[in-house]
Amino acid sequence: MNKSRLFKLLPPLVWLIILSLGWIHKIPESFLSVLTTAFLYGAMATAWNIHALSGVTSLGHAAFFGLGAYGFALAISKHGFPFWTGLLAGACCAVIYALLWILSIDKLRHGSFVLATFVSVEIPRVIIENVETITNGSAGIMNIRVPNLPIPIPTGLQGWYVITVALTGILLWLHHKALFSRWGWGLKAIRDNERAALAVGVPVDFLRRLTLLLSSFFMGVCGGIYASIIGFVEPSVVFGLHFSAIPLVFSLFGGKENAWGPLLGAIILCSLDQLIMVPLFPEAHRAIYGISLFLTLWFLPKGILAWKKTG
């Protein structure tokens, strides 16, 4: 076996080593439990970087994610839906709210973009707080039990391990697709020049468009598992200014071009918050996350992996 062979299968033997972990009992549930959010983490950032890739910057994806969670939390307790089914409910919603997007703002560029997207947060966390006979208003939903899942993983928190860095994997194949296959390649066009790229036929608006639906679809699917492992949900949580900007914070600490940047700034910032800063300062804990994000504009405006070319 030739070494750009072997380099090539090392990422997926090491991704299935991360993934047994789930079904290692001497694993502290403590630091299981940073490594379980730590790649959920990531795989919102990956999810929104997708989208970034286009050349926009959102801080409005927390509509997504706060519409994922709700509507995997209805799907499950109101409706009685398997697991899988209220995933893939609470990602239709997310996507459906994309599509609105496309709709009402697609058109837009820069801050006038940006700053819409912040706006469009609002719009679902208001109406869910005010539509009380279905979702409870901001009281939120409460006790989500989610039913035995229908595939051999372990069960509790090891269980929400297996299926969150299963997640990320999948987000991670399609994050290098999006970095260097043919329609990543356009996406890279049009972020270095609209124009030049619609010139030479680039289809900038069908692949905008599609890095959107992708990025609003995963990140529901984010929001459905976050409901689950919290077991609950409410408007000013899921909808909240923290999950429009961990995903650029992750992103732009880690390298936005680089196929493991956003999961990688994931699990290093995630891990020092958890581990170090909640310890130690617990009152402003998060305060590493405006502070890592100062110091990489500064000094590694490219991220820490802007040194890796490749993915």
Given for the second form:
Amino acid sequence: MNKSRLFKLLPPLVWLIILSLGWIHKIPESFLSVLTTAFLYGAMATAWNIHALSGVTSLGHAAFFGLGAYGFALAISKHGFPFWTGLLAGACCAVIYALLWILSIDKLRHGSFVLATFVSVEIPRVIIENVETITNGSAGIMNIRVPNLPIPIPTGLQGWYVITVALTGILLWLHHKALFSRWGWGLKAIRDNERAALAVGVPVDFLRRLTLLLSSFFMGVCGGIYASIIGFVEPSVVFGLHFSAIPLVFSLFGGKENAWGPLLGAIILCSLDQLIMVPLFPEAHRAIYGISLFLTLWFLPKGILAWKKTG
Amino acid sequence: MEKNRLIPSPYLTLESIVVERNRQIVIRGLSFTLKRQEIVSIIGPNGAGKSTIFDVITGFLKPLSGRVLFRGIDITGWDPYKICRLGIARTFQIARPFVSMTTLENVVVALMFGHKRIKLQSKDRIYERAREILEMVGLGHKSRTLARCLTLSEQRRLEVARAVATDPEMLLLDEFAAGLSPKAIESAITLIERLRREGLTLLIIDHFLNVTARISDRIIALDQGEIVASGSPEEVLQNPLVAASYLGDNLTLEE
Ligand SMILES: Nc1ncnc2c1ncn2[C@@H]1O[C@H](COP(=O)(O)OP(=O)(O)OP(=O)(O)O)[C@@H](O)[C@H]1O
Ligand SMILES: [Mg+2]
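Having displayed the form predicted alone, please output the structure of the form predicted in complex with the partner chain.
Starting with the chain above, the whole complex follows.
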């Protein structure tokens, strides 16, 4: 086997090893919990970045996250859906909302797009807060009991770890495609110059919409998994700015144009946050995100994974 | 060639095109036709509407009324990428390179997305063809340079290379000679003649009237969105209306 073939096999192998940690019983809970959080955020950041690769910045992915979480919670606790169907239902809610974006703000760019996405999070949130008979309003849905999974994975935290790592794997593969396939070349052309991309035959609208739909789907899945780990959903939490902004921070920190960037950004910053900032500054631990974003944009505008090339 | 006979005789037809920009009519009921393998130039003073016509043909602007027909197909209002795949490629007056890609990659993207006819399956074949095209426009030695580092005149040639890479049947060149040295203009002319021999139809916008006169079969003179004269280069350039429309414009027959 030649070197490049081996190189291609390496990432899936590493992924399998990391995945298999979920079956080892000796791993301390606290460690596994930090890892699960980091991977879930890594999946979110990667999903967010797939959309960002089409040359626009969204500050509204909390809408997909929240709809995914609510769709899942309602499907499970009110309609008794099985776990996977519940996740799918949540993700479909997110995709439907993404279709509404396509119908309404498809032509916006730059600042006006960012602003429109930012504001759009309020719409599902206000609706959910007000149809109390179905959604329980602003009190949210408590005690989501997740049904047993029909696949042989461990229960409890270990199970969540396995699911998030698996999801991250799928997203990494997709992200890799969005960077390095023919599709990826098209997206790169769009980022560089939309009109020139059109002039050489790149189906700009199609590619951009496709990335949005994929991105919203997986953001919805992340929302569902989050809801099942935490066990409850509340409009003010799942539609919070936190879930719109944090994927952006991780992507920019790790590097937007690197297949591993968003995930590594999430793993590094989440670990810093949970292991160092929380014990030291329990009140202001989240400042790490603001500080790191500021420092990356200042010193390494292409993210930490680009440091070798620039400096 | 067998294929030629099947193609209806007006190759490209513009039928009473009207275009509005910023609430002003900038093209007023313009019509013309092109024959296959013709080289036609559009001339006219600044703001006459030359680039606007390119935008209409390639789908970047929708006309208020009128139709564009290419090989008998009504392409009015089509998406630009579809028109490109149908076989009409263009360059932009101000070069629009993909700045974060190398010169070679710029061409590779055009090869990957351009024309449907081209079925370049293997990656090696695509890169090989991209090098050929760069060689053709004289950028072979710059293939690894980032497009943002090219000089303006190199960026113009890259525009042409990228358009050629989409394997067009018709090529629209906007100000192809602007900013090129006299030597580069000569090689551009050689390239244009070579493309025509390969079967392409060319529509050219150019400010150097002496160059235009040399290469064109026909010239269309435009002023304020209307055709003021059209016909053979001699006819058009001697037309008093054309001279009048250029009055005050410092572009004349000598460069
Ligand atoms: N992006 C634009 N938005 C609005 N109006 C425009 C735009 N570009 C050009 N125009 C207007 O359309 C008219 C025709 O412009 P066009 O660019 O087609 O002229 P042109 O013949 O290509 O001129 P030039 O020789 O300067 O390239 C002009 O009146 C111009 O002011
Ligand atoms: Mg122009």
